[in-house]
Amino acid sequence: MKLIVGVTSCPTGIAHTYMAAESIEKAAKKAGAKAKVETNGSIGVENKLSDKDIEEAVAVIVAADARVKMKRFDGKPLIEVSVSEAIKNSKKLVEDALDGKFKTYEHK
């Protein structure tokens, strides 16, 4: 089963952070994949991604309106979108992730 990892974060970190994470996880499950999504909410980081998670993932979805530590994703296929886009278009994001449509992220 293919693994997609993600990070969700919004400035207040109350509802949208978790709604986006749930949306990505549900879309991945419907597509026959697995998603592990780290949330950077008002209570801090939950479901933190390990180096192994990132290494095993076929793609990364960063759905954030707040700052996220990006260096750890260097060399991975990745897309950055807003939290609201992840909530509205999670199915398309997951399909694109599984189809290899993301560009490889290069940390600067």
Contents of the next structure:
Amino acid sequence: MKLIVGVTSCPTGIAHTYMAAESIEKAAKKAGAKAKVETNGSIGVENKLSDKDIEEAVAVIVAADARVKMKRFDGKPLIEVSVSEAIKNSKKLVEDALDGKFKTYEHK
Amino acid sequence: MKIVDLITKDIITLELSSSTKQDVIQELAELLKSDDRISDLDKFVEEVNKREALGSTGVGYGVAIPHAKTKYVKRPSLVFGRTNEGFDYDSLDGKETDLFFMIAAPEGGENLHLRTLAKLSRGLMDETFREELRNAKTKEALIHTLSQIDKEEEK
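Can you return the structure of this protein in the form predicted in complex with the partner chain rather than the form predicted alone?
Time for the whole complex; same chain goes first.
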């Protein structure tokens, strides 16, 4: 099963972070894939992505309105969107992730 | 912390009288004030509006979650409001909103309520759950529906 990894965060870190994570996970499941989404909320970082997760993932979805650690995704196909975009359009994001439509991320 | 530790019948309204974004924020916040859960109504509303200015909390699917984490909150609370006729809340999907959850979180201290709210946020992405919230006939039934959240596993 293909793995997508993601990171979500939002200004207050109370609600949108978790809605976006749930939305991506649900969309991945529907598409026959698996998603592991790290939530950077006001509780702190949960469901943290391991190096192995990132290595195995076919693509990365960063849905963040606040800063997240990006260096770890160097060389991975990646898309950066707002957290609301992930809540709204997770189906398309997941499809594009699985179809290899993301550009390779180069950390600067 | 359970969902019933955040919400009671006193801060639920199944028939909102508001039909605009500003009015509904005010109406829900007034419930918090009358139940002595916030110290300053105007300041609290101001904080909620500040958050809205960063991006509407009308997340689509008919759901809005205006919220603020501020010192004006006396104890973590969840207010629920519903309207039969949805209205424009500047939502992400451009559709009307009929389910409102106002989240009031105090600054600092214990974070237990945040886990509960995180689970609620995840739950709201589920269509069946939203429909049950729309169809709950009484406040008791609504709280019962919300309590399903407590059974969700921590992620």
